[in-house]
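Just the one chain here, laid out as structure tokens, in the form predicted on its own.
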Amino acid sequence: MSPPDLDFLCALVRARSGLVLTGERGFFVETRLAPLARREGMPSVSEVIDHIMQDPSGPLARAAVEAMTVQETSFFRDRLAFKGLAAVTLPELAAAKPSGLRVWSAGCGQGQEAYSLAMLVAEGSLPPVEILATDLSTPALEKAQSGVYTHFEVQRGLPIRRLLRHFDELEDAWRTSAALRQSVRWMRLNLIDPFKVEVGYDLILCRNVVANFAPDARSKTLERLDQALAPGGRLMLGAEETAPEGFEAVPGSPCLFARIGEVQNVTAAA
């Protein structure tokens, strides 16, 4: 793959997804696009890029951009953050809105985060909770909707009691229970495009997503998340991500933020 080919692809990925590729870009691109080349019957990644150059708005370009998105995740990733959700955040939000909560997992990858939320809801004494999970990657969403995970994937973050309660064992894998699958609504959505989702979410998780965005894409995405958040709502980011302008940390709740002036216990304002 030539330097011009690499530059072209990196520019395409940034324009379409907001993602900035850094570090060993050539190795990363080769690794991510090699399966796509094999699927399309092309002898090399360079040929994939040549075809994209001829049709930068076509399905191959979309597949290449989706292949660049980071899908690394696990169940209950950042355990302290999920512990805070279960013990404090969800009960407080539920007390303030007993009619039901709306939660959005933005950049849900292969579904582990959304299913982790669904498990917390199933295990807690909470009012109805609507969970929306969105991602740019169609293959990731297809896997998430299937609810099927390998032995290795379920071992990452799932204690045995949760595995046995919420999963059904298959011949060589595990599948989330029907109840868990039915509790999540899945949708393809590009976070750098104008959102086509309803507003008024009580909790939005967008973790380890915008850290690698270009600055303009990051600020626009966080602004749109703010617009989608209900009054008194909470925004959870990744451990290495900082609060957007107009937000401050919620004391005692790792990675959780609220609009300035809304940090007080939401039950006090209910």
Contents of the next structure:
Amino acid sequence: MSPPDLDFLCALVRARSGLVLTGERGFFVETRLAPLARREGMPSVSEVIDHIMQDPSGPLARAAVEAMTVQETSFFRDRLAFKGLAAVTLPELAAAKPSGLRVWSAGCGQGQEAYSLAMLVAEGSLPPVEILATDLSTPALEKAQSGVYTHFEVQRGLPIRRLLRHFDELEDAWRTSAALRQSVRWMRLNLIDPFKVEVGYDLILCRNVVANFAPDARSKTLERLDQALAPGGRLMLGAEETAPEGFEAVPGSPCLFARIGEVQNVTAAA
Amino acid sequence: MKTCLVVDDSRVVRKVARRILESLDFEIVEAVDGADALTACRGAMPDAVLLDWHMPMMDGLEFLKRLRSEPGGDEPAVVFCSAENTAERIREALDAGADEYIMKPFDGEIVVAKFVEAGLL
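Moving on from the form predicted on its own, kindly provide the form predicted in complex with its partner chain as a structure.
Below: every chain and molecule of the assembly, starting with the one above.
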């Protein structure tokens, strides 16, 4: 892959998804696009890029961008953060809003985060919780919706008793139970496209998504998430991410942020 | 330093497990089957046991049942590590007193995750 090819592709990914590729960009692009080249019957990644250059708005360009944005993840990523959600945050939010909660997993990838939430909800004594999960990648959403995960995938972050409780056994894999699958609404959504923001989410998880965005895409996305968040709501980011503008960390709750002035009393704010 | 008894009749699996667990600061004791493991436990109870299912002499399930009835045998955290990957077999292992369960094949990341769940890390 030539340097101009690489630059073209990185610019395309940035424009379409907000993601800025850093580090070993050439290696990353090769490994992500090689399966796409095979699927399309093309001899090399360079051939894929040639086709994209001729039709940068076509389906191949879209598939390439999607292939670059999917991240490896695990169930209950950052275990303590999810423990905090189960023990403190969800019960507090529910006490403030007994009619039911709305939760959004923004950039849900292959669904592990949304299903982790769904498991917490199923195990807790909470009012009804509506879970929306969105991602840019159609293949990732299809996998999420199927609920099928390999032995390797279910062992990343998922305690064995939860596996037995919430998954059905397939021949060589595991599938989330019908109840769990039905508890999540899946939708394709590009966070950097102008989208009609549904409002009133009590908890939004957007973890390890905007950290690698270009600064303008990051700030616009966080602004929209802010608009979508209900008064007194909580925003959960990745373990390495810092408070967005207008937000502050919720003490004692890893990865959790609230609007400045709304940390102390979720009940009063909601 | 915590000790982990690695029980597996495969030398390769013991070697891989040793490498992963030593990197997590465990002192490793090895046993080739359940009978060998029970003798080791009677000498010094480990903090953790990484346990295969099918082995000659005494299999993992039988070892676990006997371990749990030994004085102090309820203390080690036992993580099964087996290619017996059906829900029925996993339930059987948990009912016998296993704390966590690794389905083979595995890698270092999975061992870490499961040892965290078992309260060992």
